[in-house]
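Just the one chain here, the form predicted on its own, laid out as structure tokens.
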Amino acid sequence: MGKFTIIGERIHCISPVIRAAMEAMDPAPILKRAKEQLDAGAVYLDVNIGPAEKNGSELMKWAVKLLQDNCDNVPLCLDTSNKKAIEAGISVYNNAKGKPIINSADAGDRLSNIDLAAANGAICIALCAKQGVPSDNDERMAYCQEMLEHGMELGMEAEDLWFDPLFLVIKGMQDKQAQVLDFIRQLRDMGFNSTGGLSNVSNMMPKLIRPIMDSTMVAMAINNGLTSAIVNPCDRRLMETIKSADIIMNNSLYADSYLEI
């Protein structure tokens, strides 16, 4: 297990500021969010343009070029349900600092995103689900195996499939959290990379509580073998927890200044 990989989630069309910037192709708000996340410790930046049915290819190309040209070829996670937009983004992508990540495939309608990753030398986030929430970890593992076999048949390396256990909202699914942690441990024991949208767990909680819950969950998940997460790197409590966990797991060398690194 190597150093934890932080994927910054804040370039997302759900944000009114980012949505307006994408519609106008205004670089300033997007570059501001990118710099904030990179300064806070993000390794990858997730670029979520939504379905982008009208101009997805043009928009994703523009976003990839904008971010990589201005942020020293920062590696990106291309996040959209528009496959042509992902292909367009990859066509202008510079992999000097890391392969592109496709976010995401599943064992159902999005299985072909693994084909897209295999054809383009990309990493693919593989959500261990087909339709809705898996009923248990046996079901998660069946989907995991199905996607792994599919990717390997296409020539992918297992390390380029980052399995997502599907982090669940605590409010309404509190009894499922231990199950998710157990599945992460199973993935670790099999030698697989794992990731996911960790902030889902605190969805609908008060703003004051969310950083507490997210940082606790990430510490427990890292202890069980989580290798990456899609998070808000500008959440200071969360980042302090991740950096401290990397020290304790012996993935980073301790220095008194480790929180500033």
Second form
2 protein chains.
Amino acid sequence: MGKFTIIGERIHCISPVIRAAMEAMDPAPILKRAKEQLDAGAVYLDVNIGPAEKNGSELMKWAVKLLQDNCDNVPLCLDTSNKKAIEAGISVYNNAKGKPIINSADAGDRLSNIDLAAANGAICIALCAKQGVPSDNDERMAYCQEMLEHGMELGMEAEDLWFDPLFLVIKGMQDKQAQVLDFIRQLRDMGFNSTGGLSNVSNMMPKLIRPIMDSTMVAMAINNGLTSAIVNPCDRRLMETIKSADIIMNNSLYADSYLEI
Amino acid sequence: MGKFTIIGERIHCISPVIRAAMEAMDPAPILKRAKEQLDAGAVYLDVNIGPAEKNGSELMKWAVKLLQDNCDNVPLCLDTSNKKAIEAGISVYNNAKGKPIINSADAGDRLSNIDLAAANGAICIALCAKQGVPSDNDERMAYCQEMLEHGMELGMEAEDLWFDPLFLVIKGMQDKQAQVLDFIRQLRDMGFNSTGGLSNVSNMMPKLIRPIMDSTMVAMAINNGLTSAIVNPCDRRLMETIKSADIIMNNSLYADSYLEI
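Structure of the form predicted in complex with a further copy of the same chain, given the form predicted on its own:
Below is the whole assembly, all chains and molecules, this chain first.
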């Protein structure tokens, strides 16, 4: 397995600073967050512009060019329910450092994001869910297969579907966590790439606990074969754990300096 | 699976303070370490007196009585190559809070420690090794089976053999770590208890790195079904991770205060 791929989640319109910057098309706050995340070890940057129904295409184009022009063609994860905005973003996207990722399809209403990925040579995050939380791993696997077949009929490579097991919040679904981890192992055993919004597990927990819980979960997930996650790379404990997990899984070679690399 | 069982490793004659206290039969330093470890969440305390060829029986008796009399019959893990010392310790041991653990047998020269456990109603740590490091998990499993059969012929319950997969040092055996984790999963799938000296993985690493690496490993190991480990419970990051892993595995119920419990 290769090194774990970190997708930085912090360029997100839910953040007031980023929302204001997106509204004003003000580069500085966005580039600052980009640099912080890349310095901390992010490989991909997620760009979440929300539904952006008015000016989504213009905004996504602007953001893609801004980030790639200023950050050495950083590969991006285009995150919006606005399909035209995704197409517009891809139309100006430079593949030099990696294909764009579309975030995200599922086996329900958002299945057609796989068509969008296939038509544009993109990677697609494929959430193993249709409506709400799958009841068990058989259901997750059924959705995974539906999306896989759909993508392959459209000529995609299986490796360009990054399956998302759907991380669940512990406060409310504590007894389902081991199941999610087992599903990640199933994906690994089938040779698939995987990703997901890992910090959902600690949602609603006290702030001090979240890095501890997320770190514990990411270690388990990487051991089960998770190949990527959408996380906050500025969470130091999480990043230390990811780097250590890569060492234990022999994905990167140990050196006493490995935490600084 | 029940809550992960922490065996505190810090009453060990390799520590100059403890060695001096054992030589002088001075209670204070030993009770201080006992209290620190129990306060931090240890369930069992390991008592390592070394080979103690001269006065092992007397010393182990003294230590067992000292610790149990002063720490509410804390259950103990008797750790010495001196069999007479183990027997002497068990002769004064109070089972009220848990059987004594003999640390440890293997499938080679130390097989007879299983006999000792069987004859004394003790638990026995059973290292899945014979001479040196097993070459693969088939070899580990062969030793596991040998020790299991031996114990059962002597009337032991399988649950009283706590199989030790033999944690390996990453600096030197990085590529074997995933194998050890897979073996823990095999033990889990067979319903066995397991334990081991987990911090061996970070042996020879810089001091600041060890808690990070050990925590990452323990999260993975608990997800694979490790039921216990011999660790330093005063390592805060490690303990936070163990408690979080118990939450994720649904071994203990989440509350916002779970780290303080």
